[in-house]
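The data below hold one chain only, encoded as structure tokens and taken in the form predicted alone.
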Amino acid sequence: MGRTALVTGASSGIGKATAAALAARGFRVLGTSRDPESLKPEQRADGVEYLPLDLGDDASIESLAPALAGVDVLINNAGESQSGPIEELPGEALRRIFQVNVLGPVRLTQLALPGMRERGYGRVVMVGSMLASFPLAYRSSYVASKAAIKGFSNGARHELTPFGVWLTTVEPGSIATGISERRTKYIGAGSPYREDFGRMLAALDRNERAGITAEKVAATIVSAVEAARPKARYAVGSNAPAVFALRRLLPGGVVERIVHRRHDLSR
């Protein structure tokens, strides 16, 4: 096949997924973590070149530039999961949320851009989340970067298909990848929140349990990779096809209703 593909967030969950079963189709793969040289080997996908990437150092992502330059397909897995009411969360935590998972991202994407725009060809998949399009209550620092991201693949689509590159987002549910043990969460020791915001959290984690695999994801990822005509978005876990169907049946205050029901928040 003879294309590159990077992927970021290769050691675990959706990212090492997509790493292995891209690499098992022929594409050399470029994994990034934070640390590779710590990296276990059970965390490493098979045929990856594993390269060092902190999205919310920007020294550590202009690093990557010389790789970026050779690459056909660019993954941006990694981020962070964050949960918190929106009264309590810190300036600095916003701020990192929207480096790691909005910032980052699109600069990666622009050190990208040129070599593909050049050679014809280039596919660059965000990979979002169904809050952005079924937003939560105490999630509202990540599905506003989750719709950030998405927000730019979708405006900037049509300037870079004239040169075969496409950008997509891929919008997973509910993923049983662990990621409930990695959120980081902001709540205060006497918040009026507390109550509420638990339950959101044990619900999510339960939600998370029973999704689909990561394996999942990453086949629809590939799958959007591969297209002559790659869509804006793909949506896979959570029972996709009939939520978004229903989204656009009912009125928006029945969708925030039931959302928030799944989750056990009543009001």
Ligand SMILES: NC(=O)c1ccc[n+]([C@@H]2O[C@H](COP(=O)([O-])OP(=O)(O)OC[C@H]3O[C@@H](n4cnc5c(N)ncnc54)[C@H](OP(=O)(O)O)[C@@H]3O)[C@@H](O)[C@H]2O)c1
The other form holds:
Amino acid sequence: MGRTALVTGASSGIGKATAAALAARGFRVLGTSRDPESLKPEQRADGVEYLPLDLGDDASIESLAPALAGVDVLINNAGESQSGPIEELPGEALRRIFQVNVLGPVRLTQLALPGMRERGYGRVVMVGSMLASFPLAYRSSYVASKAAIKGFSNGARHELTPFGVWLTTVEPGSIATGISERRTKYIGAGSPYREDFGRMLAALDRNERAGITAEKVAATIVSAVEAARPKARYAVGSNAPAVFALRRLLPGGVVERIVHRRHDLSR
Ligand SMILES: NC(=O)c1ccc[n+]([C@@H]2O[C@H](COP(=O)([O-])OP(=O)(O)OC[C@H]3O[C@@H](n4cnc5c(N)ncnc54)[C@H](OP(=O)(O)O)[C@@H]3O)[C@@H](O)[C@H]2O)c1
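Switching conditions: you have the form predicted alone, so give me the form predicted in complex with the named molecule.
To see the whole picture, the full complex is given below, headed by that same chain.
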């Protein structure tokens, strides 16, 4: 097929599984890591070339411009999972999550689009989160960043379809990747939210451990890439089809209560 794909955050979890799946489908695959040289063999997907990318650093993003000019498929997967009560989220943490989860992926997309448009073919997948569709307390910065990246994808989608370029969002539910260990947490020592926050985090970690595999999400991403007319949104994990169907049927307040009870919060 001769197409080239670039997958951000290809050293772990969903990104690594997606890079491996695309390589197995015959794509030339470029994967990124903040520090490719330090990756152990088990962190590398078979048949994938690794490039350095730190989404927190604009110069690092711009250094990928030559590679992105030749990319047919861009999977914006790398991201930060942040948690904390809105009252206690430091400004620096808010700026970083929007840089890493939103502004960085948008800039990578801008660098890839001219080549895709000129060649008349392109696929850009934003890896969002089901939490953007089902918001959760103490995850507001993460929910907002994933809603924002979905907004860019949905808003820009029809600018690109006349050129054969499709933007889509894949929203995973709970996926067993070990992301819980890497989650950033902000809570003060004497915080009035501490007890609730702790219960929510324990439930989040439990749900993640019981989640589906990264390979299942990768299969959804590959099917989105290979669709002739990719949908605006795909959701996978956490019983997504049933949960989205219920959301259409139930009042919003009931859905909010179900989401919070699943995370041991009585709201
Ligand atoms: N797991 C879940 O339950 C779940 C649910 C919904 C959505 N998601 C989303 O799915 C995506 C992947 O999640 P995952 O569970 O596979 O996570 P993961 O296992 O923690 O992998 C994250 C990847 O992102 C890279 N990365 C982290 N920070 C980065 C930065 N500042 N700049 C560039 N790369 C960075 C890491 O690479 P290096 O450390 O090598 O740089 C790693 O390859 C994320 O966007 C996440 O929000 C996950």
